[in-house]
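What follows is one chain in structure tokens, specifically the form predicted on its own.
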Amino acid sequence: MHIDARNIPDQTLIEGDICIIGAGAAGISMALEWINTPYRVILLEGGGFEYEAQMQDLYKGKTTGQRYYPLESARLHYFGGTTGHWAGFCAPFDPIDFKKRDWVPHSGWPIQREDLDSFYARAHKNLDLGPYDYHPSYWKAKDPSLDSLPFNEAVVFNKMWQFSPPTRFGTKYKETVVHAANIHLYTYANVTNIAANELVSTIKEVTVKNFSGKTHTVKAKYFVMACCAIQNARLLLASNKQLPKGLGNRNDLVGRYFMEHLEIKSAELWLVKPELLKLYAIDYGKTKARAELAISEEKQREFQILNGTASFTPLDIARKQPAFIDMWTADTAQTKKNMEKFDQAEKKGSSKKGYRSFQLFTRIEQAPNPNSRITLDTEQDALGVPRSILHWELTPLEKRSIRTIYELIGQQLGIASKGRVRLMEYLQAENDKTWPEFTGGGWHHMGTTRMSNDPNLGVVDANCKVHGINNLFIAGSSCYVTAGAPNPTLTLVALALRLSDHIKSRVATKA
């Protein structure tokens, strides 16, 4: 069922059992597990079915500290979210992202890889992906083309992605969720302030404004908050009344430890021959799986070194292309204009025979920093909320283990006699600790709201519940406690089910 919030009389009072705040990614995945189920959903989108220029200005923030993207421009706000420009990018993290590792301060999950398993491949169906099954012997088996380079897979291997096609969300499920019966999809619902009971142990409802100068109220058993990490984090700092520092925030945590995809140009590879690297290579749209370079769990702990991967890019091509943060700009169609560049730079530069060279592309996790955070700007938005301001901030940890990943590989590469690798020029003084110009993320907002069942170093716990109220949830990356090396959707989508599965569960503990 959907109501536009605009349409409805001033000060309607909504109610049901759930609510979710956001219809992203998350919060439709939870959204889509309610379907048929005797309780009432409220699913609050603040914009509409479309792109709407006055929508995206309550984005709008500042951005401190590291080069970065306009926030206006790095997610989408309207129903589907930022599926909306996602490239599709699958991959579950591995094993280690989770552990407590010594060298990576602050590193460490309540929950193990292992407990997120049977999520991954529930996931998989809402991502419309292939079987969860990322080992490369499948992949090749489906086809021998796919030749793998000879390394000894205890220091590198090949980590495998899938590609969703991709799937937006806002189009595959607008008709389920429009015709779901219990599920109440309210638009142009912007959830502008969340309020407690007196001690501030349950949330008893939230406040929701539009440009039509609507405001409703919304009361709720339980609440979700899925707005991504910028925006999970903003209302939960603007939320204020009631608690100075804002809801969940009793051990200033909240919008700490943001964290990013460090994607960047790190170095080129030469090889003997020409190659066509099949397994590596991608053709967006056609390609159904590839594979990455990554390092072992032991070399990474033997270095001590963050998780990331290597993909390859043809040389000739990847000099034509401009760096990703140079792309994206807070003028959409600008952007457009940009990333149509960049792929037809691609297309153009495909060969038959092979290449002897190489760029090697970076992504890689960024480690979890307290001072790399969001804080509220003075400065308010359309709605009357306070706007965001990012200050991203990396450590010497990221630049070391880009360059120890590619040693690494230039070594395994040289035991086998196919070629050598070559350090871009920032790369090459181990003592050099600036970034340049180019550094890029890959807008995957994660952190802000980080897991842990200590309420003394986390926002929520192993269930996503914000540590001290009883009824409030957090959906999403911003419950992230480490990057890992893969894109977080895949991810973030099987915690959304995790969380919808353990609401399920209270809910019929209490029945």
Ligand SMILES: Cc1cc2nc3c(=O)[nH]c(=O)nc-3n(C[C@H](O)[C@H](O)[C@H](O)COP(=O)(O)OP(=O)(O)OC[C@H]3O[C@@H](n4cnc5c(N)ncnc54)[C@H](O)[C@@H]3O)c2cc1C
Contents of the next structure:
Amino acid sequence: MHIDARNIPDQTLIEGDICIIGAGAAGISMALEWINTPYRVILLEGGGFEYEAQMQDLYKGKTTGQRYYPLESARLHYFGGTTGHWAGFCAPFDPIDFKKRDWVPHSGWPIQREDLDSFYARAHKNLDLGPYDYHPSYWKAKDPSLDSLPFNEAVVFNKMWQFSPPTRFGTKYKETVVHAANIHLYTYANVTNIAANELVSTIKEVTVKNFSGKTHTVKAKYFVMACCAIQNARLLLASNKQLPKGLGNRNDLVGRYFMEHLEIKSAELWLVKPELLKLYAIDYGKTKARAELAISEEKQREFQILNGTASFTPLDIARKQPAFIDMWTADTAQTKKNMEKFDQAEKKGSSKKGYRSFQLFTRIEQAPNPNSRITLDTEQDALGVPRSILHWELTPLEKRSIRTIYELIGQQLGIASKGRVRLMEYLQAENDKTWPEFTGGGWHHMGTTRMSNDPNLGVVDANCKVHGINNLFIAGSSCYVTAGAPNPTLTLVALALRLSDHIKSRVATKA
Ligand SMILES: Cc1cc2nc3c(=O)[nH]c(=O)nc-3n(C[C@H](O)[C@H](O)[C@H](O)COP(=O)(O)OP(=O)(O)OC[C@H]3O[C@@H](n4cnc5c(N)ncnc54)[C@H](O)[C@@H]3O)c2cc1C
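Could you give the coordinates for the form predicted in complex with the named molecule, as opposed to the form predicted on its own above?
Entire complex below, previous chain first.
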């Protein structure tokens, strides 16, 4: 059922069993799990069903440190959330991503890859992906012309990705949510404060505001924040009437360890003779899967590097492509035009002829860093919530890891007599710690409410429950401890489904 929060009387009290804040990939995935249950679910969405400039303005904030995209255009603020923008690249995290790695400070999740496997398989359905099978052999059996480069898999292996259409949650799931009798979707319901009991051990209610000047109160037994990594941190920090540092922030961890994936052109691949490298190309609309080159767990350990992958774009196309960080502006219409041009040029790269040269493009996790963080500004948005400041930093480990990845790929090409790899200039001098102007991220926001079973080291526990508060949970990539190499949405949907099962088990036992 759908209710526009602007059209109900001011100061309405809304009550339910579960209150989910935010209707993007995480929030909608959770809500779908509760349809036809005996529970009354309140789904609060700040925006309406369409893009509105006034709503996007609530996301405006400052960025300091490493150059970043304007915050008001890096996320979408309406039903469906940022899936209205996303490109659909999906792959599960590797087992090593969850492990404690001595050379990656602050690494190590309290859960492992096998804890997520069944949820990844379920998340595939939400994202319209193929079977939960990432072995190249599965895809090669479907299309025998998908040849791999002849590398030693103990060094460099083919990491498969799948492509969502991309599923736009706001379009695909609108009717299902709106027609579900026990899901009460409130649009124009921006949560501006979360209030707890006197001991700050249980959330009592949240405050909802909108541009019509109305304020409502929502009470529930369980609350789930699903506003995405920057907004989850911002809302916890801004809910500071009872504890000056904000909710869940006794150990000053909320907002820290913000992570992105570095997405950056890094090297050129020159082959001895032209090849199509079809396994590595985005074959739009057909295979719905491709491989990127990745470094084995053993070699990551040996060289003490971060996890990252390399993708291929024909060099003559790639050289003409501007960097994402230059294309993506606060002007949405202009950005849309830039991205369409970019996509058209990329599609040309999946033509039938072979190429001798490719640009190698890196996606890599960044090492968790407490100094990369979200804090509150003194300036407020139109609903009275302090705006965010994102301070983003990179470390030398990221740069050394990228260089090592291409040295290993280059060695494998040489051994196979296939060709050569030429590092881009910014990677050539080992002691150069600077980053080029075109350095950018993948619009992936992670880590601001990290997971740990130790309240001194994390904001949420292994069940995504905020430490010290018995009924407040967080769904989304803000819970990530490390970022893995793959884009975040498949993993965050898997985590949301896992969280949903956990809350169901608590509801059943009235815990
Ligand atoms: C250009 C671009 C390309 C991308 N490509 C990929 C890709 O290929 N693969 C991939 O895995 N990921 C990709 N992403 C990232 C992906 O979009 C996000 O990982 C995903 O949308 C996050 O889901 P979420 O539900 O956590 O947040 P969102 O989808 O952002 O949803 C959050 C929801 O919460 C609502 N909300 C926020 N604050 C409040 C509040 N205070 N009160 C009420 N509601 C609130 C918002 O309106 C929104 O609906 C891309 C992102 C961008 C921008």
